[in-house]
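Next up: a single chain in structure tokens, the form predicted on its own.
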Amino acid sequence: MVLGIDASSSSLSNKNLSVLVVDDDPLIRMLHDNYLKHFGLKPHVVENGKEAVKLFQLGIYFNLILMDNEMPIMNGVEATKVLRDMGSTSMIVGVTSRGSPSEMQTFMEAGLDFCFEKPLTFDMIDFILKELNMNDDDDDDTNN
């Protein structure tokens, strides 16, 4: 149920997560930014893949990257490949307005963890954050 989600229950575990929203559409950036803030997050927002890569080159780490596919300058497939080639271990979730299986497959093969049609919903973001928190818990267990 989208309207009934109680984000406060997961906001404590989300508090320390860093999130990057990469999308050229100002409406989608604003929507995803607001949804993530509802979950207690403070996302950083950029307009294209090149800006995302630049942040990584500067040493800025994000636990989660929401990556649009179709953007000017550097699209999501290119940016995801570059980030993975540079050693990024962030969870990268593709968001695309074109949900054809072949395009989503190409995007996934670039190094995504998940891919969804946009815009993301509260349910989708809740799922992503639960997966991310579960992966972080698994990493903590293996590092102890």
Contents of the next structure:
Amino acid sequence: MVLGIDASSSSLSNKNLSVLVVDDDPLIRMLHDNYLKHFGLKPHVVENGKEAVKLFQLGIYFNLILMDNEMPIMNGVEATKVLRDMGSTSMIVGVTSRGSPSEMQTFMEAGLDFCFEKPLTFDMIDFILKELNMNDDDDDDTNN
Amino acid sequence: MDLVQLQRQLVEYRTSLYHEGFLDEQFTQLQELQDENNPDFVVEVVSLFFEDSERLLNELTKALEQQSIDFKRVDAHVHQLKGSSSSIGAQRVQKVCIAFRNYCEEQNVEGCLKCLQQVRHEYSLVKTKLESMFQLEQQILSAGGSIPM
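Switch from the form predicted on its own, shown above, to the form predicted in complex with its partner chain and output its structure.
To see the whole picture, the full complex is given below, headed by that same chain.
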């Protein structure tokens, strides 16, 4: 049976999701910020892994964290490890510009849920949001 | 030139940029992000790209002029340039960056210098072309028309 409603792309269901973008490149931050706004989200944006960890320590929870790998002060791999060690249950999606299988693997092993190569596309974000909404729907009556 | 001609010119120009590999579909995605809430999005992102790139190209020139070249540093700059060029769809710049990084890994000075020249060239080409395209768009808007998709 098909519901006929694509909940993941509807801005309504996305409004409750909190998103953090972690990237040292201002152009990428602006781009990802706008991508997510297009899907009805209001992302918070920081420029390195240490800032992301600080937010967690302050008790601020994000449903989704988009994590770049190569950043100064604290890179994506380190930040992901630290966040997981501290007990973060956010969905963490790595966004890497290297794309070599071994680097993506290292990044995944740090505790990512998914890893994509830059640049992000609409399809990738759609996929991520669907996954997020599926996790949130755990207690609902779903048809699948 | 009348409005319809201007619009046709823009479409042809844009198409040629894709065909010649100056832009790829990432640029199309950028255009799709532009709407009434964000009417200058593409120009803003591209301007950021220009600023970023010019800074990086200067850093690269300095780094490669050193007596003893820090290839890690050079690689870090090229990496950033590759990232931003691929994010706006500047395909030809991105391609040179890929080759550039290989030379960095090999610590090949000549290769790096050649790539620097090439990337400067490709960057100035795509900059000129994007600026021309924006100018055409402005002309259309000033004439009271809308930008064809």
